[in-house]
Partner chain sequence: MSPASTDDPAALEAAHLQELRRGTVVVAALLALREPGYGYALLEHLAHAGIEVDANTLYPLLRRLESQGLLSSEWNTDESRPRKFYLTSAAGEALALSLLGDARRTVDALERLSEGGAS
Amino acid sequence: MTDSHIVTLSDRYVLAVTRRLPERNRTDVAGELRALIADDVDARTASGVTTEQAERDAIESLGDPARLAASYANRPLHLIGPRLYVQWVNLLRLLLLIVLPFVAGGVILAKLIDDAPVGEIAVQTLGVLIGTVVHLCFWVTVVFAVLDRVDGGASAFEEWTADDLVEEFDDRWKQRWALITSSSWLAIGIVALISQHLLEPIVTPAGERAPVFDPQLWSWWLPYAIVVAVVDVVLGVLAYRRRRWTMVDASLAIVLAIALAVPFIVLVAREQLFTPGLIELVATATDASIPRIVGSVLIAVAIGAVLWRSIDVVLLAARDRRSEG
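For the sequence I just pasted, show me its structure by itself in the form predicted alone.
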């Protein structure tokens, strides 16, 4: 059976389970599942339930297909605890698939522009990818570990229902596109930060090459900014999985936007964002007022981004609350 030939919820469920199993086990498991579902549907319809509702109830009684497939394959589902394992794996897989190609492409492009030898390109790319994987895995795991240990933390995810089969096989393009776009912008931002650091496009009056941003910021602000941005994407993924934004989600998104913007504004105001000497170099080459104008624009953009993000998430939460009512 292929995705294009899926007709019923039972078909969707059987395929959702069996495609997670080794090829040799799929036929037997599919037959067993169909028999189980058919018997359950017959029993429920005999008690007066409609066939459609009986099918949904029978499928939902079997539970999340990922968990059922794991039980058939004798695969343990554990992270810190089993409740959030499937969601943790799905989110981590999504982030890695989106972020790693952008990071690798940015490093390779920067090294090619710098005429680096092939060996250096390979080593640098591998090193940056390993670091990116470590950071993503660590911070995503920390978030899920906290959710797993906090009372009610798993409520960030809804219990699996038959409606999730529709999501699994029928793409929700608008929501997915928004999620992919935000994740892509995160990846592009990480690539840009790494590229400017490796490429060092600024040439000082002494003839030395330097990055755009102060290298000292790698000791705190740049990793901090990346982590905050990753957490914001994680928040968007959680809302996508639940199919709604809540006012709690909106509040957290606003807090994250402020947490990212405030240090940025402070660094710009104190002229500590850019590599030492860059502001003086620009003022000398152009006009003394240019750095102040650029700083004012950057601060205005940061404030505008916070306001836009705040309005956007509040409207999303309000819309989803109205749709629930």
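In this text, the rigid core denotes the largest set of C-alpha atoms whose superposition between the two forms falls within 1.5 Å. Residue numbers count along the first chain shown, from 1. These numbers were taken from a predicted model, which means no experiment stands behind them. What changes on going to the form predicted in complex with its partner chain:
- When two forms of a protein are overlaid on their rigid core, residues whose CA moves 2 Å or more are considered shifted, and A253 is not one of them between these two forms.
- After superposing the rigid core, the Cα of R20 is displaced by 2 Å or more between these two forms.
- Positional change of P276 between these two forms stays under 2 Å at the C-alpha, relative to the superposed core.
Requested next: the structure of the form predicted in complex with its partner chain (the form predicted alone having been shown above).
If you are looking for partners or other molecules, they are not here, because only the chain is given.
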């Protein structure tokens, strides 16, 4: 080795490798590495290269010290390896699918209650969504990176079996997803109904606050609607657990949909759905034709929802009858 520098290139290289190693291996690896480089330098100078150049070449043939250290320490040179990659992707996708709609719904609902303008709602929702995506991806990835570096980390997940293949083509996950979404909508709807009653977001010209829906509806229609909706979700859960939709289930679901829609349509038509005075308020604030248009749209949506639900459950029942053979 040359003594031209106080610290030679080789010394620096050895230090760069060993400081990335666990304490107990350091001196041993350092000693061996120093001898290996010196041997290589000797061989290279013997073939006519200057000592300085030989040292450079010897070190460069060993490559990036971080890589060599990882190789010595048996550390992976990847964040998430092939053992866990598939589970990582699947979990991330599932979490994003479940969490993002809830977060978006929550922010929009809170902002609506707050009576925020549309632009602000959009910006806020987008901001919160981006933040949620970053957090979810980051923390899930951290957990997987740790699992990949722990002995038996991969055993945190069940081994793939042929049964998983059945699950994959069976649209059970779709049914599960449908259940999750329908129960989430139910929960969101109930929270929205109660919060509009408690928070009273409407401000009358007289400066008084009022809920959106007529408070008198709590005497029968709103509790009735909640019960019908809950029964509908329970029906879906039962059918899911039985693994099939029967024609009886389908008929029941249609009856429930109609039982919900008919009183709703009557209330809208009689202008009894909203807080007394709200319709006049909207009419004077915007245009006299607006309440009529909103009413027609609500009735059309209700009829459309009943038709949609009916077709959906009949198709489900027909499919399950076919597969029963």
